[in-house]
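So this first bit is one chain, no partners, the form predicted alone, shown in structure tokens.
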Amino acid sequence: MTGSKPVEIVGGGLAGLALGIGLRRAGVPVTVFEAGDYPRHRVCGEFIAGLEEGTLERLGIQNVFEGSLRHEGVQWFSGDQAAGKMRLPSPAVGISRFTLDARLAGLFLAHGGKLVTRHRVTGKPEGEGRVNAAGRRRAAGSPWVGLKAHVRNLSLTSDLELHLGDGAYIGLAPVEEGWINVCGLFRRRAGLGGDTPRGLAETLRGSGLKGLAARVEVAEFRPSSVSAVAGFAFDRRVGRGRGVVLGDTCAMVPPFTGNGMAMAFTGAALALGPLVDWAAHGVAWETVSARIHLALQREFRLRLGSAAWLHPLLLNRHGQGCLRGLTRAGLLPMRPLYHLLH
């Protein structure tokens, strides 16, 4: 697109390599800032739920999940104890952030798109032409911890499982060459287990899921995959008075969801089209970016909002123990509460 405005997106995460490969496949100049480099680990569920094929499609980025695997059944644990299973209303793709993000990182650079990687932008991300896309904002004081890990050689009982511990809960989900990603969430205490196999067992164990602890201390490990994150907090509500701020930047919804990803690519392409109408057409920056943080709060307020309400029930055992027995008596509305989560 001849005379386009170039943009800027800090972050080459999800959300900020999305929206740079639909900028350019429109014709827009597009440098993405990332702190970090390709392939790499990150603390991430690795699942996506309730993500549309037309969003895919919209940002060009459908090939990228070929070969993902898709999940159809969730199985839930609270302890120890299997507490009720789940057959989702859509299939969740599984596939890991190591190889998603390098495949969004080629597939930007192949349609032109300029990837500075190993440099971190000082100063304000947000302003004109500037998209803030940078990831977790930063929460002193934050309570939770959350650590992921790959293992092998463990068996599942479904495709999914959704373990509930004492102030934790921990996803289990397949993705490719066989590795199944053990990522949780944990409240910050005394004798929490560190980023090594041998603490992430510890850590499992602390929190009441022997069972589980046992079973992944005796998987294969995959090197390197081990790692952790501190200082972040959940949001009730999108971001606003920052410029155009996406992905968990703009919101992070708890992860019991898998929901985080899908908003990533969801806010992507609510992105999309007003960024072109600013670069190509020549629409205010303030007006871009009044009608893309209002398309993100009609998106995503709902499922922000559900979640803030289910995410303290899954942490303590009156909650637990409440949503147990709604299972076993077949009174938890499990779908209505998936579709108001995604």
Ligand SMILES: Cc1cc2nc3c(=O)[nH]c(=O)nc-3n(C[C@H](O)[C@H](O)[C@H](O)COP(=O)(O)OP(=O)(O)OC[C@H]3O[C@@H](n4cnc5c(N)ncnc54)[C@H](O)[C@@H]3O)c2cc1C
Contents of the next structure:
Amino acid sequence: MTGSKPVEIVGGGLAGLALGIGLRRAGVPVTVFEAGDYPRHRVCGEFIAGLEEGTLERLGIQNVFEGSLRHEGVQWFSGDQAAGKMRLPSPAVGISRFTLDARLAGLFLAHGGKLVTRHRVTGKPEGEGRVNAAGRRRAAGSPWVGLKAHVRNLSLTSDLELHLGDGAYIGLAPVEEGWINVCGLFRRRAGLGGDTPRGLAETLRGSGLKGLAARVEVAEFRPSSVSAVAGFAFDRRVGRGRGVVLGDTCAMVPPFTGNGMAMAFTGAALALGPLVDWAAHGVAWETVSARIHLALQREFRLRLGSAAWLHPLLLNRHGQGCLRGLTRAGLLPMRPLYHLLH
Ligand SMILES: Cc1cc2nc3c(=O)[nH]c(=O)nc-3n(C[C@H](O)[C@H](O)[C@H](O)COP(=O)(O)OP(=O)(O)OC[C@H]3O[C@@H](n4cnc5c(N)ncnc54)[C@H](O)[C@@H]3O)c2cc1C
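Could the form predicted in complex with the named molecule be given as well, to go with the form predicted alone?
Complete assembly follows, chain above in first position.
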């Protein structure tokens, strides 16, 4: 497309790179600014639930999932007790961020995108022609800490395991080359271990998950995969009035849904058409950003509200007891819940 105006994207994570690829395929000049580099480990559960083939096709990113795993069975535990088994209504995708982000970056470059790595944008991340996809917004006083590591030689009881502890939940999800991603969300408290193999085991033990800590302790750790993140918060609704914002910058859903990555891709796909209209067809930026905000709000409102309501249940004893009882009685409405959350 000749005569297209250029788009700048702040943040080369999932939303930024996927949007960049979609725009390049439409002939729009794109620069992505990324504070880090590739490949790199990210704190993430690394299973993607609710990812739609149509979204990937619109963005042209189906091939980056080649060789990824499909997970359907979930065994969940409350403390050290097995509490129930379930099947996801549609399979979740298993792929590490180490591989996924690097593949997206490679595809963006192959489509002629300009990628500026190790460059943290310090000015305003939004404005005409600029998209903010810089990930989690800083939340002062946040009560959450995320911890992850890849381990091997640990046998699973199902495709995926979910462990509910005291103020914590942890997912175990296989990714490539036999590695299993162990990733947890922990309520901040005294005595949390650091981002080392021993620190992860200590944190699990301190969350009432002694059995899981013992399994993790004897596993093989993937070098440099242990990572931690803090200072983030979850949203009940899509942020407004901040220009074009995508992915976690727009709204961050609690990780138990396994839907944050799918939301990053869906948001990029929803923004693609309006941004091409601005770049190539002269539609005003204000019109385009309002259209994108409305589309994101329509798409994500229900799942953000439902996730915000359910999240506290997973983190306290009463809520966990209630879930356990419903599962044992065969009364947990798995399908309707899944559809509300994805
Ligand atoms: C503990 C935890 C577990 C999770 N588990 C799952 C899961 O199992 N499944 C799932 O689907 N989702 C999960 N998520 C959510 C998922 O990780 C996010 O929703 C997803 O990464 C959002 O993608 P994004 O592109 O918005 O942000 P990111 O992937 O974080 O990308 C943002 C990028 O912007 C860059 N950046 C930031 N500031 C600047 C700047 N000023 N200049 C330039 N670059 C900048 C960053 O370096 C980063 O690369 C989890 C989240 C947490 C915290």
